[in-house]
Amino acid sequence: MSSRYAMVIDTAKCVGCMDCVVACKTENNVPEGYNRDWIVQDVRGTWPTLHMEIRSERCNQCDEPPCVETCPTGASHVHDRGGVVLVTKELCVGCKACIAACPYDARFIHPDGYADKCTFCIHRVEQGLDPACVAVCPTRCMTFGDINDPNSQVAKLLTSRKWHTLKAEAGTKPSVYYLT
């Protein structure tokens, strides 16, 4: 079977810390005012009976993904390897359908006028590092992989634990998988 990237989050572990959105900042010279990833801290009850889950959020690379289908020049594409859905900025006009198909608002327009957003950081997958946001957690709350590997970290958690996906009504197949 081809290889399915994938991302687990471990909600229990995260602090919300944001080293995630720091990492990927620098590993990707994402430009000042925009993020890649972003952390949610999900609030619910009144004080001081609470919940509160915290998330390290980014593109879910979707295996429907709506920015795919909805893209006019075939920019938005999904890579050969692993299922990741990433940006051709050469091919990209900008028209941001993507952006409005996006039910997670992962995307943005990155200031050279392309869309850009989260791309499991396939450039350090291809040799072999796990994505920088994952490598840089100081709670080692996420773990990366290849689900369609049954001997793979993420495939194991995700047999093992209570998880959920973002949106699943959206219909869109989310790859990034939040434990709690």
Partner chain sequence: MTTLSRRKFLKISGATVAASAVATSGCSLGNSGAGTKESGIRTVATYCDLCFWKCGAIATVKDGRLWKIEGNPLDPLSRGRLCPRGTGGVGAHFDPDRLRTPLLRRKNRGDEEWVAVTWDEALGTIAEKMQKIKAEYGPEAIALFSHGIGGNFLKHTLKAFGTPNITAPSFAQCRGPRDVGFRLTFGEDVSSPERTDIRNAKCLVLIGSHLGENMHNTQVQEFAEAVGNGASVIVVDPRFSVAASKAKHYLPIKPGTDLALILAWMNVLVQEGLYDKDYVDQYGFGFDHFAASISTATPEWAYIETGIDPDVIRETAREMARYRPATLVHPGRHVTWYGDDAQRSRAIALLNALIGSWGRKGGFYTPQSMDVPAYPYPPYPKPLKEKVDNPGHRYPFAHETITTGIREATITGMPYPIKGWFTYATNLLHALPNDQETIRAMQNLDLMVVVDVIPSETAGWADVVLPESVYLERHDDLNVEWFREPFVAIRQPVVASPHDQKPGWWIALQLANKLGLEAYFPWKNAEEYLEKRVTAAGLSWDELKEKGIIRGQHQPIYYSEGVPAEFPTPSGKIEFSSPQLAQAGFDPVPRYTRPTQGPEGSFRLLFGRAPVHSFSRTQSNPILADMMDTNEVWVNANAAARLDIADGQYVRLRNQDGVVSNRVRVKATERIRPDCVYLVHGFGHTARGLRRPFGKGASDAQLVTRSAVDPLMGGTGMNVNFVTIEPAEDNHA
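Mind giving me the form predicted on its own, seeing as the form predicted in complex with its partner chain was just shown?
Lone chain follows.
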């Protein structure tokens, strides 16, 4: 079975410090005013019974990525190792079809004219390192690994804890999981 990279984020540990956002911007030279990841505070319920979930969000590296299906040039594609969705900037014409197709609002047009997004820091992963966001998280709420390996920490977390994905109804089969 081939590798399938996934990220698991423990929402009970995330404090919204934004270290992941800063690490991503620094590691990937993301231009000022743009982000490949961001923090969301989701408050639900009715006073006095409220529940707040703090989440670090990014491209969900979908198993069924609509951005890849809609890309007219093939710039958006699935990496052969790990199933990470990537963009070949030299092939991208900046048409924004992928942006319109993404239910997670996880892409932006880089000032140089191509679609940009989270890559799970595949350049680091291929060197045996964690993505930058995972490496710097002070609460260690983020875990990265191969979900197809039953001995990986991500697989173990998903079999031992309750979790959810964002917009599961979109049918994209996201690879970012949130522990509750």
